[in-house]
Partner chain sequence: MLATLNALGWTFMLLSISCVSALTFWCFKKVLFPAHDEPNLPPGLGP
Amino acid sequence: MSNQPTQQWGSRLGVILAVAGSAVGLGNFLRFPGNAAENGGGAFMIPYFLALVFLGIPVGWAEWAMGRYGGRKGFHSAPGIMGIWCKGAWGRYAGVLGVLIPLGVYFYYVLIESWCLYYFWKYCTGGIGLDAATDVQTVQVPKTHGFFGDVVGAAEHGALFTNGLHPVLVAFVITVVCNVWFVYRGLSKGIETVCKYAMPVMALLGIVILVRVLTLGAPAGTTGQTVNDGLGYLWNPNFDKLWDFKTWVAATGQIFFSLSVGFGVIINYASYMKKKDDVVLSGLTASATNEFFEVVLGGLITVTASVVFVGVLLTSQATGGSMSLGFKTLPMVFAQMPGGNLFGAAFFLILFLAAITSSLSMLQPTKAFFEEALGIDKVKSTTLVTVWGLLGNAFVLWYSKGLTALDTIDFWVGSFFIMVVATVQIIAFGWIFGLERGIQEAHEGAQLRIPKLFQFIIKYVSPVYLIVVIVGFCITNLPDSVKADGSIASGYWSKVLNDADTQRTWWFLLVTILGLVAITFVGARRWRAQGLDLDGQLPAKD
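Now I need the structure of the chain on its own, in the form predicted together with its partner chain.
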């Protein structure tokens, strides 16, 4: 343990908004609608809600209960807490992934956050230079894509640093300073305060933009397509897609990416709660808030506006699991929309707020891990997490060609490892710690009881569901596949074996993992010397 006084949340609403703020991010506004449109529209909601009920909510409840229990035993990091629940060192080292995920995702997420800030600034100062009168396909598409490629430095490695520093680097510095400052201020004064203001502002701006989009009709001089066409593109169900396993994998991936379960964040946040705080209702409320932003705001705004102004073809080219809809397509929408710069600025402000409430949650678990494993104070832990984060940011910023580094970290850390951690957590909760004890722990101070049906789901359905999805995820993403035009698309496995950029990123990740494992080893020695119950053999203090 460090010598710092134990931190606590200021209020129950504060912790709910902080967790919801962590969950509500770019994925809600950009990734969800693209995924839904590409994977069966309305029919996508069937596997999506099944994944929410069978995985998202149960794993979330388990993680909240694990975190609070670990906090009562004096631990606030995933390695410490998972060691208790797994009753052994293997759980502690599996818990290293619960630190790697927030830290690794922070490596690239803060860059995307700075793109949002940069776009926001551009829209506040006149837009990105698109002329609505020019042809969309021949002029606006190349210009928008070119602008985005320039901002991310996609042309070559180090592109942002050659020919003078790119202005997006200023946005990056501001973003990093904001993140570090709020994390340094601590849970209640920093993260909780930001989320208490940012979440309502986001909801309000989102509803204003939603009303504007739904009242667009069919604006003159555009594609002639209406709001009904945009909604039809996203929501009309295509039941054939339900027979495609990829749809189920995409729906599950979306739930995990979106809810922040298995991410290492909830377990850390919940560890600062008191024994009588309600983790069942808090967990459900945070999940429901995230779903509101995702389904209601994310599901109605972006794709609908995009279809109305630039048509189905361009919209469909930008959908899928990527964020390109926001940066490559929506600028053309704002160029043609009356008051487009104002709505563009508002939209990118929402994205920035959504992103910063998420990125703050990525630094906090790592900071807490450094404090308790190394016994250092908050100044040193903040410095260490800042330096480590900057090294990762610098790596992704420099190796920007084709966004391979970003893409590789996103795939392995931001998708694959999350499912692995969630699997370990649900097995630890239902089988190792014991379902009855786990449920009893979750029910401490709870207004709501976890229904018996969910107890069955946690024990049997969720672990099997997760294992099937992980196998499916590997089958659909790792091997090479044949595209519709007959060409071969490289799977992630062949990229690891053959692509130098991917290999370099893997080496970087490996060094990061080894560093975190070494710190966990040092921490375990300290915790043992302090007489802490790091293998979960004793009951928790009240």
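Pass me the form predicted alone as well; I've looked at the form predicted together with its partner chain already.
Below: the lone chain, stripped of partners and molecules.
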């Protein structure tokens, strides 16, 4: 193992806030409102809450127990821990995805984080140049879309580096430095400290903005729709959308991305807990905290304000991934809202703080993996994860045309692979390691017991639910399909085969995967030489 002393959390509250901070991120304030708006508002909430009950909470509990048990075995990375619970090398190499996911998501996530910082700065210094008196459809929509396209360099590859460096790159450098510094400081002095301060600030600012949104009238010159219309759009289901499997896939993906389930984060964080630390109540508390930020703050603020100022039609048309509603539609809202620049700055500050608590959690599992597999200290592991992360950032920054590189990594790493890892974990917990042993481990030191109903869900419902969603995900997204107007929608297999940017991104991901597999192979040889229990045959240490 590494020569570094074993790290631990400073307090139980610290690990709960850290896991909640990992969960509370851009998924709450951008991805959730965007998914809800794109998938029928209230119709989206039905499969969303079903996924929370049948997948998010049960798989989360399994991860907390798996991580704490693996930590007592001397492992802190997904490959080592999943090798134990799967009782074999195949689980160890499946665990490579538990390192790829946080690292791969970091490749693009930190860029979105820097966009939030840049928008915050722009609103602090006068806004993005929108005039409330101008027409929404003919003037404001093109202007906000154009501003966003300029910030992300969507027009051409390398657009941010031509005609002088774009100012958003300064925000990117600041963001990377903050991430690396706090991860280097470790669990209690770095990640835990950031979350202890950032989470209350986010909650306070979010409540202030929410109160302002819920007390809005119907502003003159806008749609005439009210707060009640916005709340109705979010909560009144359009049942036709429930027959669209994409709504169910989007809801499941949202739960996984938002709760950090299947990410490789919880399993790493929990590995630093003590045997008697309560993982059941901690997991439920972290999930509840995330839901408050996501549904109460993220959804009510973003969707409601958008409906009041730009209407249901424009809100529902805010498609284009997780960024459209937040970066393209909300600036039009702030332009028409009294004190709009102030509320715009507060909103994007929330986004930045939410993003950094999540991006720190993406670096930590990879850093721990390098220390564990290669036997290096925290300086070398931080350097290695920084360099690897910068290579991924540079790739996405340069190949920015149409955001194809970002979208491709998000589709495979940030959506599909997460569900695969979660499926392996829940099957390992309920079937391979054994449900009875798994529940016994989870109940060590627990003040709250996992109900019998949830034990049934963990063993039977969650695995079947996940397999159905994965199959549906593949059927829905991979092959070409016919649109309602008769045109052909290109599936992802066609993009992989025919689109040069998609192919280039896949090659980059493949090289990353092979590198992590090689490191896992080296690590397995080291662990075996040290006499560690790779296959879960020996009892864990107290």
